[in-house]
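First, one chain by itself: the form predicted on its own, in structure tokens.
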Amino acid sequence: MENLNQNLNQNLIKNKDKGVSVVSEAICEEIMGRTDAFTAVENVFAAMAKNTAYNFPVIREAIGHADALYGFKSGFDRDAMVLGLKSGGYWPGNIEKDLTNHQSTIILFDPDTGKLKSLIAGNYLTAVRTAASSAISIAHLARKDAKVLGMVGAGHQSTFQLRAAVEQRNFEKVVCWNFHPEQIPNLAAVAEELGLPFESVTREELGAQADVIITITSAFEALIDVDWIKPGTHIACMGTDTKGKQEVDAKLLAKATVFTDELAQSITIGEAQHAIASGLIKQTDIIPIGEVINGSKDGRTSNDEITLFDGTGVGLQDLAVASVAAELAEAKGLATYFNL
């Protein structure tokens, strides 16, 4: 292993002066598994936790043509030495076409120059890190008995959520809704390769089975009902990015203790959006998660504490495994390089 690191090293060191790498969506595939996304993601939230890392202002704004939403995520991370942006939005009639739905690319700097440093295909890293968003939520604020994990949404990145969260606890069923019931065999498919029983069910019997649930839709209403969410419940909402969408009941928010990846974005695009804007919590009641990974704030406290993260995404997330997906690439030998 030490002879391995060594020349992982040196191959670093040769890549510094054959400029700006570029990183395809086969190579992230290849080199970017859920273990180095997990601790990308998860040390991300500490450090914003710590303010050692910094997300930027979010621009995304519907450009009048596909029905499609675009923008930029950007930030810092002090700790990781980690400066860039991700550029990319999502077009619903791409599932039409074969491709997916959410296309990005992420560019990251040089922060002791501001010199272009890598150009990494941002498709297959936005979803591993999503997936490690509320894999990390499960890991720090789930009940170690969980058993039973519902899906709310069976799109492309449902099968990645559920192949993160299973990680994460002993489950030994996992229970689904989705609004296109046509789309539920594929996520019924990864269970299976899983090892897991699985069965398609109505939302109310969703919320009276599951001890987790990942609800990772593009609704604008709520799907899920506080009433059907029975004691000691974690809720991890993903698919709420945007003002105007709506995954849960805002009551549900009431009820729960409410953590986030970012209060900024959870008050405003984020599942609490709603709860925020009926007077149902106030900022003071959501926790980041990186408080609890970092110990200054408590996850859990008992089990019957209902628990949600608000998951919105943060460009903080795409630079750290973008960081982690052109470190291995470079030093692999598998990234190409350009000159401006």
The other form holds:
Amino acid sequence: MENLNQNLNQNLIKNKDKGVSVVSEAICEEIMGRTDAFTAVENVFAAMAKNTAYNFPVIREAIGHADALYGFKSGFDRDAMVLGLKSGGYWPGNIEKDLTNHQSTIILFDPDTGKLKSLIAGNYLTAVRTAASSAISIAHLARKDAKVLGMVGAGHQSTFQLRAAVEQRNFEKVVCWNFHPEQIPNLAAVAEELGLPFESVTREELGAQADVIITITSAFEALIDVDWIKPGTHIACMGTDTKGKQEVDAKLLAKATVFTDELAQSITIGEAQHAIASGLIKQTDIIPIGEVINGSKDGRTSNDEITLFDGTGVGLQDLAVASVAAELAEAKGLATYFNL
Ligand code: NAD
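Given the form predicted on its own, corresponding form predicted together with ligand NAD:
Then the entire complex follows, led off by the chain already shown.
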């Protein structure tokens, strides 16, 4: 092990002179595991709560072509010394072109000089960092005895969400509802691979059975009624990342204790936008999860409490996992290089 670490360190030193590193989708998939992603994202949420890391304002535009939403997410993590941006967005027609609907690339710069450092493929990393985010919320907020996981959504992100979630609690069963029933077998196959019984149910039944719920859809209206959620449930709302999108009844946010990755996004483009706009909750009712991670705020305080995590997806999450992926690829000799 010591020899391996020495080799990796020597590789890192040698690679510094090679120029800009490039890390492909295939290499990201090979080297970036869920545990590394969880740690990187948890650390950056903690840094955001300490104000040692911050996200810059998000640019997100409907470009009027291919029905696409395109934008930039960027930020600086002073603790980890990571500076950069993720550029990309959502192209709903991609699936017919055999591409995923989300397309993104992450660019890292040297915070000391502004020099371009790395170009990293962002599609797999987006899925992994988004799954890490809901998994972190489950780790910190769900009841320890949670047994049934409810999945609302069965698209591209959902399988990553499922894999990360089941590592946080001893789940015994997965229940699922999806707007497009034909997608459900994809998620069922992952549950089977994980050795978990899987049941396709109505939304009401999902609320009645699930102890933890993940919503990961592109819905623009509430899919889950406040009255369907039982006491003690933890719900991670992961799909709402744009103005106008919505996954759950706004009244649920008034009933639950609400946590988020980032307050500014939660109230404008996250699930909380509707409860805020209709005056059901105030900004001060929402707790950044980094404060729970840091121990400065409580997470769940009782077994009957409903906790809701509004996971809006911040640029710093992308930069955190991309920085780890670049380091690992460089250290293992798997990155390629160019000079500008
Ligand atoms: P996808 O296109 O592969 O899947 C879309 C999902 O939404 C499917 O389950 C589909 O059945 C469902 N859906 C579509 N229209 C619906 C409707 N009208 N009502 C209810 N459900 C509907 O997309 P994906 O890559 O799985 O992403 C899902 C969502 O997650 C998107 O909204 C995306 O923007 C969001 N997302 C959020 C983050 C974050 O960090 N929070 C990161 C990545 C993606």
